[in-house]
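A single chain, nothing else alongside it, follows as structure tokens in the form predicted on its own.
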Amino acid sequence: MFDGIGRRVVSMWFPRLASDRVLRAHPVAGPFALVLRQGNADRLHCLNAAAERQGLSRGMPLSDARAFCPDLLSRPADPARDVQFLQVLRRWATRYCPWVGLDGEAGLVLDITGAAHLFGGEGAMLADMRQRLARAGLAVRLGLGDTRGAAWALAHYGEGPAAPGAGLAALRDLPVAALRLEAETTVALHRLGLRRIGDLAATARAPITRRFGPDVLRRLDAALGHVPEAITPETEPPHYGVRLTLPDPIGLQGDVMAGLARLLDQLCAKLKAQEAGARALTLTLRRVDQGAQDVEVRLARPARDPARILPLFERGVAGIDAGFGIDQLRLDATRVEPLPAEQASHVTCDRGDRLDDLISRLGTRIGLDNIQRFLPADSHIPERGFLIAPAAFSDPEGPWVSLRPRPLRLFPPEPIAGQGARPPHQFRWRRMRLTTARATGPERIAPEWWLEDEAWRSGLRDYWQVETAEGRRLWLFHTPQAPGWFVQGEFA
């Protein structure tokens, strides 16, 4: 009888993790496979049991698989989603023990030492795992042993628990591939007649080390418990959410803001501990009739100061329908960015913070994407010399570098009457008769031939700064290849 003192490890292997994940949402009665592009061919990545019974296997080209099984249904594989799903299973497995780590691309390893008695023993725990995973539509193979290597070997090649302290007796008849060796090493051991772990354990160690290096015997010793092998649990990412449940429902805006202030203090303390700041927050108000309403706030810059964030919720909270009362408030930071701590001093300037607060306040009314700023662009073409970007998602850049002054207002070229290569003495523009008092130029600008811009396909432009007697300061250009004059901008 196991006394609970020795180490016990469970290995969970999901042989059809990817296909089971997809079939949980979209069940298929017949053969099914996920396909992954490898090189110039589509190959089977993961199959369900029906496809395996048809003789299909992982790595087979999709064209050959359809020739063997015309009824095969396929979908593109998504390895990133599979990794996320395995993380979900890892968090679920912590219900059995706190030490749960990933084991390859489709497996988990659990250190259940001292935890089996909470489920009625090891057999009852394994049965509970199988039952719950089968109910979720997941195929699983379980191995239980004194070491991580033994549990992995039993899950992949033995399927079952090993008695405490069994050691080599539980692994003797398993193939050497159960030691997690490379395929080339396994084939070489087979050629020497070492097909099972018992055969390898009975062989002299020095010749094996000289021929294969220390890795083979290290794997054997790890499986037998002669050398330690750690199980590293995955760290949980910080959760930026707080909740306040009220004994009596509330409905006044002031009461909601008071509860929100308490939640903000707690949330900002979590953010400060992680040196992070919130860019987007969601306040969920649950009513007594089980209805819920959300108030979302987006910030121009990461922040964790409750005094700066709280006023941004006033407009949204004022529009909430409390119904028969609100009995729960939940505040989540849905988007978090790094915000390292800064050294405060008497020379610290908060002008940037005040501008960010202004952008955030305006953004709650008209949307952050509608508050924009101009940024310089590396182009000598006037229309391409700047970019327009949301102010909340871009940083202001340094002074604009220009060899010649540019107009304050820039608009599409507007034709005017004029002849010759110099600006006309008198011309009409926007129903105004203007007289040229002073002209500076020309500044010749050539088109960027590598860009598709019909407005600049006509050729060169000679730009002039024209000061009129009426007080207008205009930016005119002349096109030598097709003589004509145009107004494109106006200076301050």
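Positions refer to the first chain, counted from 1. Computed from a predicted model, the values in this text were never measured in an experiment. By rigid core we mean the largest C-alpha set that fits within 1.5 Å across both forms. What changes on going to the form predicted together with its partner chain:
- When the rigid core is held fixed, the Cα atom of D453 travels 2 angstroms or more between these two forms.
- With the core held fixed between these two forms, E467 has its Cα displaced by at least 2 Å.
- With a cut-off of 2 Å and the rigid core superposed, W92 has a Cα displacement that falls short of the cut-off between these two forms.
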The other form holds:
Amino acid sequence: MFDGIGRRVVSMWFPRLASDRVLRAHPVAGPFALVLRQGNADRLHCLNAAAERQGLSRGMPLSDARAFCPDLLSRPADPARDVQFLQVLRRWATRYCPWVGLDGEAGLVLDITGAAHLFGGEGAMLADMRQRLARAGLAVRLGLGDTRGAAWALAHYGEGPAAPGAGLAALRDLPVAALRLEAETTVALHRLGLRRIGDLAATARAPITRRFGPDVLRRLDAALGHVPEAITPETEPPHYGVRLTLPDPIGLQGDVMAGLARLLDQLCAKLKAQEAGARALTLTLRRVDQGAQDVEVRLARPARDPARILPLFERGVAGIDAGFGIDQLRLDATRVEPLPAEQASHVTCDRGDRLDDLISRLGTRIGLDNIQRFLPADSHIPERGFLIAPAAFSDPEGPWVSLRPRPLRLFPPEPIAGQGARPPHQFRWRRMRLTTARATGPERIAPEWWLEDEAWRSGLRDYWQVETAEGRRLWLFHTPQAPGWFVQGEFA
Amino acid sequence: MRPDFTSCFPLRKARVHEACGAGATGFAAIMAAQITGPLLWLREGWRAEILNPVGLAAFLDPARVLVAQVKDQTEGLAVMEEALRDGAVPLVVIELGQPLDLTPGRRLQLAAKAGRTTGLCLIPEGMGSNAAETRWRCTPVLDAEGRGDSTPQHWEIIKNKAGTLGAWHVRWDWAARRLDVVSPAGE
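Can you switch from the form predicted on its own and show the form predicted together with its partner chain instead?
Next comes the full complex, and the chain you just saw is listed first.
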């Protein structure tokens, strides 16, 4: 195991990360604070240096802060954006060393072992960090030590680097709170008269452990390097985007498709490594005159097979105006879904795959939402007895039950002339004179009162299956509460 | 001399056929019941008249049906050609409102041949394309016995490229889900 000799760690602490983030976008001259609603009170979440000079502090109610400092400007805090911003900083910090981890809500920890000489030594590296962060408008406190604990302590309680191998000497005069202890423990140690780390290190270990548990001394040992402590670098989230820049512009459809095929191979390899499949892809073609055109493709099912995805782009690429030529192709999987590897078997057929491919292909022509399937619904109302859902985003369901014959075609009710509760003997419908030969019914369907439906305002309906002497079999209904006769469907 | 019904129905594979008349939808549903696998039904999105899956359940499982809503007939024909050529769907049905020219009809025919799939156009009376393999006129007729659970129809071939014309009385048996050819009453 690595014993800690020669290891160098930088701790970066951004004491005003949230307010600095907002002020970078909207600079403010005077005192400024971010406000977070906690319970039923607005409290200060983060404030700038000018506000701190006015005597304001974190956690103070906003109304009190206004009384202290009438010209205080405030904005609502957005902790989620702060977390994102810290991730951005973490990514930026990998310019100094590859081993960067998050440290709390507003800190980073960098293992710069063996990287400092690239920046001309530790002093120059810290100066570079300070300068770049100051230019970015971020307040930062840096600590450099042999261990993560020492670096943290120096960043928070005693700005500055510790010499290599300094150990306890660098931390002796710092308060015990610099050991990352809980607030209660710190207070209890203060009451015992142990105010500095040096005091704690000089005390007998056993009584401390008995009184406070093993945590206090473990923190001390970690800071001094007796116990190893890891820095966990975060993995980058997978990025599903690839691009191809060309030395000379291209304009032929075949050339674009050939470039796209290369990109697609790369992208699909990435997707395969992550066991994911693309659901939507965007191809951006940049022209030499800096104009950009997009081709978007949506798939009926997540896929990562280049041979299946490539033909879907043909239609979109054919419609692109190449102008003076295209010199960059960029392919992004804008929507990615997990797609685990499947066991290949001689039993499975490829019919489902082929159907999904067809749906994707037709989707590029008429829109993926326009290819639909029927799903059963639980309602007696004829027009609500089924749902229509996009086929790409639903699975076939069943069973379909109909207790009584239902027409094959439905249309909005078409009024016919008729009186009384029984179907008219003769009626005109769609310019045809029809004679009722046989009528089966009535089947009474009551409106669903819990749903507002304009078409069912006329109340109850008595449905009749009418066979006409001319042959056509129609579905008529009578509304007894608002007398009238209508045709709503036709049987096979 | 009347040709054998089984030589004409189910419709010949890898061809495009046409059906007209009031019973054309029922004809398409009965044809779909003869095959296995999915079915693509193309309709123009703006039309108010829709296929009722609950009624369709008497013929086939509505879960097999995919409905594509197209903007107009041109788009519908393009989608149909692509679906026929692909071969993933054994039967493609399209509802047409305007007359079909020889060229689009022939293109559909070639696409169906390439994909080994069957196409069926539901056309208004007298608006078919010359390229169609067969054209059927389907008229529902009154059930003289009054059994209620059957649907007698009069099916007539009015164009046949590969045979002679003919006419039959058929009824769909709801319980057995089977098409019966019957001799009309009084003949």
